[in-house]
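The chain below stands alone and is given as structure tokens, in the form predicted on its own.
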Amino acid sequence: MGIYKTEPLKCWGKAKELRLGVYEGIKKARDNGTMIVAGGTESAIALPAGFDMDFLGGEPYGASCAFAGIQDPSWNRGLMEASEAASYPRDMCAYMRIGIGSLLSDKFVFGGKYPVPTFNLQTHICDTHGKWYQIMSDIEGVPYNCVDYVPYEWETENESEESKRLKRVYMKDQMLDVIDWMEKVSGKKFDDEKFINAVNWECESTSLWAQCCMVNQAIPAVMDEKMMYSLYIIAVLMRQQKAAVEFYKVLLDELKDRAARGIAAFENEKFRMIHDSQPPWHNLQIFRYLEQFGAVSIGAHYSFSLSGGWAYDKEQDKYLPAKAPKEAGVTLKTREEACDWYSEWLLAYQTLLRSLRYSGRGKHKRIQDIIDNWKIDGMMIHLNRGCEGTAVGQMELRRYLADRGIPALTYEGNLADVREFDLERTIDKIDTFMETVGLTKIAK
């Protein structure tokens, strides 16, 4: 018997259905010759939603290929080797390499040939992303565009309102230009009503996911990190759709019920941890190994914040779910209003982006907020060679935690390239860490 009661999530099957439905839609669009848009999922994916289209996001697709490599190495090693054979180096973004390898191999991990999009639309959120889909477009022979932006208070604090206004106007104007460009290259008419709906749904679904994460402050935690990877992905893949809003409303109600009844994600929770950076998708069993010591990772800056939805409350000095347009009493009526609000949302509430290419006080503050409010005992830091954006400054973070007496475990790896991960060494590091914090394996 464990310390707490536990039970499966009732909406687990729906989450799986929605995830697979995204890729089934892409397969059908490919076979029917209807519109596909590709790019990074941290781009403005509501922007092309003014068309009837299916969106193929590179990062979750890369994670799927890495995970599929557990059973069939060709989806991991094989795609990496295909990109390297074309002279793309191993020190590039692992998602980028696995995506290029999939395209060059003409293989789609969900079946059939790789789906060539009508055009690629990217947001330049890190040093790699903008070039990633420029390369994809060159190989595919399709048009490419990229929206550039820098979040508010990035590498600075107390940024002036005028600076923020200029950033918002800059991004809004880019969005309006991209809409005209999409109409030109696709030959299709952009539907403002569909776009406005998509902006509303994206804001609401990501705010709801933040509310779900807030429930995880409960002791015991109602979700663990490995479980969250199958839940936050709905916001990553399809946050601009009404179905995502509906799913997160159901999930939020279920999580609140679990918290009220004391239902745990892990029945022997004794030591609460958080994780930093993306996980090694090919070796997620490390999260289950933690549980042998009574330790559980209950989230991460990454899984909490990947698709935005958080606002900093200065009065309370904490991060809270951001208010979507309807909750804020705002009605979006025109294309221009939707672009203006959407720009503000991405610039202000995408807290994850403040850890990309930057390791300063902004990220430390967010990590400390999670440690304090989610009652964290220690941290697990993935020194991730596959994503230089999230890996920047991790040792500075380690020092920050050490100065505050917060135990932290570091392990080396790569989010998608299994060749750069040593499971036995990682297990040894976990064993050593658990010994230093006074945890021993729970007798079976």
Given for the second form:
Amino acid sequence: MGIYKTEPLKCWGKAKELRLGVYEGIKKARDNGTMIVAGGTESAIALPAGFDMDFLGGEPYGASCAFAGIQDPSWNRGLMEASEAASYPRDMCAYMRIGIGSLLSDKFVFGGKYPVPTFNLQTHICDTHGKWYQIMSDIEGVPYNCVDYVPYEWETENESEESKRLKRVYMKDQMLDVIDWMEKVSGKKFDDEKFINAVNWECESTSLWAQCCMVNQAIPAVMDEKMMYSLYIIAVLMRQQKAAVEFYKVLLDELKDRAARGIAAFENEKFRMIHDSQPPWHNLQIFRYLEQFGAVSIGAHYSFSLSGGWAYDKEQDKYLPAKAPKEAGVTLKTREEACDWYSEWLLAYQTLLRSLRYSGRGKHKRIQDIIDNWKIDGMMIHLNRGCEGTAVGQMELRRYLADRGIPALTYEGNLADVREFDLERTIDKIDTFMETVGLTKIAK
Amino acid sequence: MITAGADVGSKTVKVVILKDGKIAGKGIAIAGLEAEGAWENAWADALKEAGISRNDINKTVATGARLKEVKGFDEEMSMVTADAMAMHKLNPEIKTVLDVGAEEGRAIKVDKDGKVSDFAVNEKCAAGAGAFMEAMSRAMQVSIEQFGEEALKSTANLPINAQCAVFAESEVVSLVHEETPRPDICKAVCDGVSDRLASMARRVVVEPKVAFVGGAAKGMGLRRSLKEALELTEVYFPDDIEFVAAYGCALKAAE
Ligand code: SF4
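Since the one above is the form predicted on its own, can you give the form predicted together with its partner chain too?
To see the whole picture, the full complex is given below, headed by that same chain.
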């Protein structure tokens, strides 16, 4: 009998249905020859939503392959080896390598052949992003475009308003150019109304996810990080759709109800942790292992912000869910207005993407904000060889925590390449960490 | 009360027997493919020195990378906690412990009560561990002890840039082909390993006094390089440097 009551999430089935629905849509589009657009999911995915299309995002697709590799190694090792055989080296983004492997092997993890898109549209945010889809386009023989993405600096850096304005204009102008380009390469008419709706829904669904994360400040936490992976994915895959907004509204109500009734994600929550970087998707059992000690990871800067819109509130000195256009009293009427607002949303409120560019004080402030407000006892840092983006500043963060006496555990691995993860050694480190923070295994 | 502590490491097994808090016997044996034989041999030596039989031991606590390969202990503990307990007992002023075993290096912060307040372990690469030093001494055709002595003869600063043991070895081979004097190569290896250890140690914030333990800490060359890399004027090297973790386990058993 645990310390807290727990029960399964009611909207679990809906999350699964929506997630699989995205891939079913892509398969149908592939088979019927209708429009598919591909790119990183951190692209401005509301942009191609001005067309009737299905969007294939590289990161969640890579994670799905890594996960499928647990049952069938050909989806993990096999695809990695296929990309290595074509001379793509092991030190590159593991999602990219697995994606290239899937394309070269002409296999789609959800069934059938790899779905070649009408064109690839990417944003350039980390070292890999831009190149990833340039290479995919070269192999696929389809057009490629990329929006350069220079996020605002963290609040700690006091960036001038003029600098922000220039970044916003730069991004907006690129978006407007990309719309013309998409019309040209697809031969289809861009529908402004659809695009404006997509911008509204993207802002709303990512704000709602941030609100869901806020509920997790409750003790006991209503979601653990494993649950979050299955929930934030809706925003990752389809945040520009109305169905995502509807899903998060239902989820938010359910989470608030759980918090009010003291329903825990993990019945023996004693030690609240956060994680850094993407997890090793092929070995998620490490999160279950923490539970044997009464420890539970209840979030991450990554899980909160990958598909969350967060705004810094100066008065409260906190990060809070950003306000979507309607909530902010803004009605978007034209393509230009939508591009302008969308640029601001991505540059100002997608805080994860800031941390891929800027290390140091800003990220530390956000992590400290999570530690304080989500009442965190310790941190687990995945020194992730598969993602150069989230690796930015990880060792500085380790040092920041050490200086403040915040318990931190580092383990090395790779988000998608199972060959670069040592389960035994990671378990050994977790055991040592638990011993140092005074936790022993809970008797069964 | 008689207690024992054992450290079943990747390369050697160490056993320490405590009688009323004092070391009564020690044993060390090289573990090859099977740790079990070395476990028995180390026990036999320690028991012989203590002049007792296994039945006289009240409690045994054990640690180490190959612990799963042996049987006959009452409790297990982590290397990190074992090192901290031992060093606190040996010198309560120690705040940071660096332990370099055959396959792993560890940096441990110890609080005023001898508890671990933070730790870092070198990740997969062996370049910060004893096995790498051994491989390099084989490449230079000297024993590990001579390797350190050779290093002490040099004042040259030749960089070994590779972070990976495999590539570092090829850098050493290049230095050999360039007919670089052996002492300079030995020092370059010690400096390279120390750099990796120092950067791992900085993760936990190095605070004096610092102790350096583990099999690789016997090497005089590495001792000097590490001191320089961490800009320390003083480093504490306990006697019986390889037995520190086993001693910590024996102390735990006596608690
Ligand atoms: S942020 Fe990480 S996962 Fe994303 S493209 Fe860059 S390296 Fe790959």
